[in-house]
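Quick heads-up: it's one chain on its own, the form predicted alone, in structure tokens.
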Amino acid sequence: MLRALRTPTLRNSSMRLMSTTAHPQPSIGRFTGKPDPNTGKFTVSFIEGDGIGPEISQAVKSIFKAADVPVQWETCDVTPLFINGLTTIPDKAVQSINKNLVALKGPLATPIGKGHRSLNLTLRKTFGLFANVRPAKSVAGFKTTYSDVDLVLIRENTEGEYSGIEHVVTPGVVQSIKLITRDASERVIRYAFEYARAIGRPRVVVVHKSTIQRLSDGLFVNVARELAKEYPDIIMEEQLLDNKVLNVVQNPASYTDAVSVCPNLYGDILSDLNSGLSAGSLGLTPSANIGNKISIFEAVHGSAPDIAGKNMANPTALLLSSCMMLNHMGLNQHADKIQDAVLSTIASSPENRTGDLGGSATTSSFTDAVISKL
């Protein structure tokens, strides 16, 4: 999946970029869906999301149509239901995703003040999405602080501090429990080793703070040590969280041959840090949530209600996430064609970049520019 995000070499802004690199997938969580025998198209569940979600989703649909991608969309409404004190996803959406085995998701806003837990967490729990894959790569032609960032981080997606286990001990004192289990740790760490092997990276870096969290992070590290014996072709390294942050900021290029893996909270923070180093914006960052059978690909930025409906939103993150999805589905040529058009559009000129990237393009004009480069 990371190789789907390589930076193209641009000799001129009008050059059409066509990729020939293979996109091997890890042995865990592979897509097993089949196209409709009548149409030859795959059905993909689409959660358009809130705020700017519908606008950037329309950009994806328009570009997929122009690129003649063999995908038909099945819209999913995940407006949460509160049943027996728990946030749940409507049955129709659950059935759609279980049937199609893959979904694309725009940004979601969890209703405030109604007792709902995070909708993103609810989706991960509902579909067993144990690994969050976040590649972060510099984009040719778009200048940021660093020009050589090529990072992959895999975050445990179901437990840790995000387990939602909190209670009041006494007025003014609350307790939040960090849940780490052997099963969840083994799932995500094994996936990290398989991912590294699939994309040809010789190192897996296990990020932790077991010097302080001796039992919880200690369990995570011990599981990694055990699994490392099964992957003699991969070097396993252990790094304390604070050291990893310092190292990646000082020299992100030192991790271009590595896949990092860590518990939930650390991954949430580190993945955004990586995005800042690579692109200076979450608007260019794709993401995949991987389960054994089902995977959901998403833009990780917020719903940006302040610009919703104003034709200002940047659809790049959702577009690159859709390219990760297409590679996951084995539709590599379509993924390459769209990705190359997106990246060459961003590289071409400020007029073809949206406001968050210092440009003047609208959502629709950016979409049209991408289509012109397909």
Ligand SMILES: NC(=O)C1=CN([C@@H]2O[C@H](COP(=O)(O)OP(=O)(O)OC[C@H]3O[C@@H](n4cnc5c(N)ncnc54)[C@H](O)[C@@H]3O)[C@@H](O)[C@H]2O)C=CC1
Given for the second form:
Amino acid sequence: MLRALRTPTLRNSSMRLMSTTAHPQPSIGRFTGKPDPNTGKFTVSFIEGDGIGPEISQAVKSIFKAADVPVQWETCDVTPLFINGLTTIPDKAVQSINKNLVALKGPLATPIGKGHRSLNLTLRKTFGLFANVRPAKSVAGFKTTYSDVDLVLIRENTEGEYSGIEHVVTPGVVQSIKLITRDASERVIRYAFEYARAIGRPRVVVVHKSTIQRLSDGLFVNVARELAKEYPDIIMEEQLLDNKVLNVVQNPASYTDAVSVCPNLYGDILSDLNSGLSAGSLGLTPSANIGNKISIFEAVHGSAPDIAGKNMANPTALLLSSCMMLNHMGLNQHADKIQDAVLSTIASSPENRTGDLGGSATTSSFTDAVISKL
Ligand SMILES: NC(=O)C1=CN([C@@H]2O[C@H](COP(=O)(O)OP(=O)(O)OC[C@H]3O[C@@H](n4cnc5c(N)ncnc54)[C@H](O)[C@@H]3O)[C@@H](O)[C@H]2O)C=CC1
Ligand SMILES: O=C(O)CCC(=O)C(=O)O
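Would you mind giving the form predicted in complex with the named molecule, to go alongside the form predicted alone above?
Below: every chain and molecule of the assembly, starting with the one above.
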């Protein structure tokens, strides 16, 4: 059963644009932070990140200020430290996030094949952020192959191919271990069922390759089968990864009623595919890293070194991530206001779109245009 889709066009862009974030929140991972009783504001940790990070972070700060969002930022330095051969983040940043229970994060670059381990993975591990929610939705005013994409993908976020357990067996032979545990699989799959229920989607699609990865993906699928019995109102479907890729490229609308859930690497790749299908740019796709107590919100894209420092980056993905964050914190009206201003700016004219969307706007002129629509 597919929900009817309305596809906004430029002709009717004054109608309420499609929301890319969902208000109802699953009971797992609920935000329990409180505003400062003196200022009435919530404190949010902010990791600005590398490359385009500071530019898109400035856009969020300016827009939050103009929209009068009751949030004060606590800037966190996550310059990596090496302790006992392991990559860690500074105590001050850990304390800030533990205290505030919520953070917004710009992209963090990972050196290839040397230096520190990915700080993105380190943050996810440090704070037990077990589910990575990545919605990808068509936006009005920018034409891509499909105009009706509305995909929700939940990616396991702490293990799988990202466990970082690799070694040289003998010169020329390396081994990398894909770790799948019952606990982590159960946490993320349960979250997917709860998320589907919360946003009113009747299907959970479990993506795997257990024909080949028999034990690891096999365990993931078995856990899903067990949990499905606790959710008789949700249909659980199993789909092989390659088949899922084909289906989503051929007919993304067939997943409009579903939440997909998968092991870590599959989710990383599938979510970029979803971004490409929905928006044709990584610059539009937000995400939430959810843990039991703490959650960190970030764009799906990386630090974009090719355009860093050029005032060219599209801040939309970080802005929509900040809207997911506001929904998570119960500040729904502020989320709606910012999201509507962002999406109507994109829909309004090519002059208001950044280069990745074929427009001529800079990061700062886009920010000003959004502020004028608040
Ligand atoms: N969650 C995170 O912090 C992530 C960090 N990374 C890191 O980012 C670095 C660069 O990775 P890449 O593979 O090049 O991926 P990337 O996402 O940074 O860039 C891929 C392409 O998309 C474009 N792009 C990305 N974000 C954009 C935006 N907001 N506006 C306009 N265009 C945008 C870039 O210009 C580039 O052409 C690496 O060090 C990687 O480790 C990569 C992915 C996620
Ligand atoms: O940490 C990185 O370098 C890349 C991480 C990434 O692609 C992601 O999981 O979002």
